[in-house]
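Take a look at this single chain in structure tokens; it is the form predicted on its own.
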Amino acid sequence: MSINQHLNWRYATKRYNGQTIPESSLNDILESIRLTPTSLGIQPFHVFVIENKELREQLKPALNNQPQSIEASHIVVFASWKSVTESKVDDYMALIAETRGVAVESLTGFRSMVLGYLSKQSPEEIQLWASKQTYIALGTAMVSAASQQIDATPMEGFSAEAVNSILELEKHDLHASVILALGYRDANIDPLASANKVRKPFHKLIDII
């Protein structure tokens, strides 16, 4: 199947059958998140993969009791940075230097550019910018899942404050941005499983200028 055929197959699954995703498939999806592009390449978020059933029961009210929170194989919480400190930027520079085998001093210009860009943003703009990066990763993960015939549901209908509290994200300067359920559809009870995909026609959505 082509990537577009996989995307036509997927939908925002509402009911899952409880089947567990193979570890290798889950790792492929998580690796796609790790490899996803982000602004400045800095990856301003952390990802929590929730397997623990008791923890998911605790999270369920925060997720407005959506059945995916329990029925899916895994729940993936994308938590964006609330701030970008100079220390975080220096950690990023050290990673570049180590990965590419260059002296960290050679990155002085890039470091200054990154800090200069970030210094012009308000705390609210930084948080919005970091949150946007999680959505890039979310999209990459959904495409990776679809390519393996694994269902995925992006979830925005939740109490970020409650999720932050349960996972103690504030301690780590993180904020729950978006959540992704992963697993296998239960076509017997999900009315959308056999519904036609609703999308605007190409000519009404896209203009080539």
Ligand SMILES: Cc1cc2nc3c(=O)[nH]c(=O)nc-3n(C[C@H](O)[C@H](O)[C@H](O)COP(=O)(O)O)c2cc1C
Given for the second form:
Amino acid sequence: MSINQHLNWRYATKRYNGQTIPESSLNDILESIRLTPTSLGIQPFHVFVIENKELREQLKPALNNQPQSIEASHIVVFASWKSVTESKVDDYMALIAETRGVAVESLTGFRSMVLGYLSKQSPEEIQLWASKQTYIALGTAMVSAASQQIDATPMEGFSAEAVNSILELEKHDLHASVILALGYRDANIDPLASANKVRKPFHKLIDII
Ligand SMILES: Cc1cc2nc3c(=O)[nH]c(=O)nc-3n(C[C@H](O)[C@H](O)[C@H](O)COP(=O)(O)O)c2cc1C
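Since the one above is the form predicted on its own, can you give the form predicted together with the ligand too?
Starting with the chain above, the whole complex follows.
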């Protein structure tokens, strides 16, 4: 199937059948998150993959009691950085130096550019910028899942404060940005499984100028 056929196949699954997805598929989806490009390449987020059923029960009210919380195979929480410290930038410079086999000193100009770009932004702007990066990864993960016929639900319908508190994100300078449920649809009880996809016609959405 082409990518667009996979995108046509997928839908935001509301009811899952409780079946666990194979570890290899999960790893593929997570690898697609790791490979997702981000602004400056700094990957300003951390990803928590929640399998633990007790923790999922605890999270359910924070996820507005959406049934995916429990019925999905896995719940992926994208937690964005709340701030960018010099030490985080230095960790990134060290990673570039190690990966590309260059001296960290050769990155001084890039380091100043990164710090200069980020220091011009308010704490709110930094948080918004970091959160936007998680949405790029969310998109990649959804395409990866669909290409393997794994169902997924992007989720913004949750209390970030409650998720932050349950996963103790704030003490790691993180904030719950967006969530992705993964698993297999239960077409018998999910009315959305057979609903037509609602999208604007091409020319109402896109102008080629
Ligand atoms: C960022 C984002 C957040 C969403 N949050 C939820 C959610 O919390 N619960 C839910 O059931 N669907 C959620 N959706 C699903 C959308 O309603 C759905 O993607 C949209 O209606 C298009 O339908 P389709 O994905 O089934 O094609 C979300 C989608 C996106 C992209």
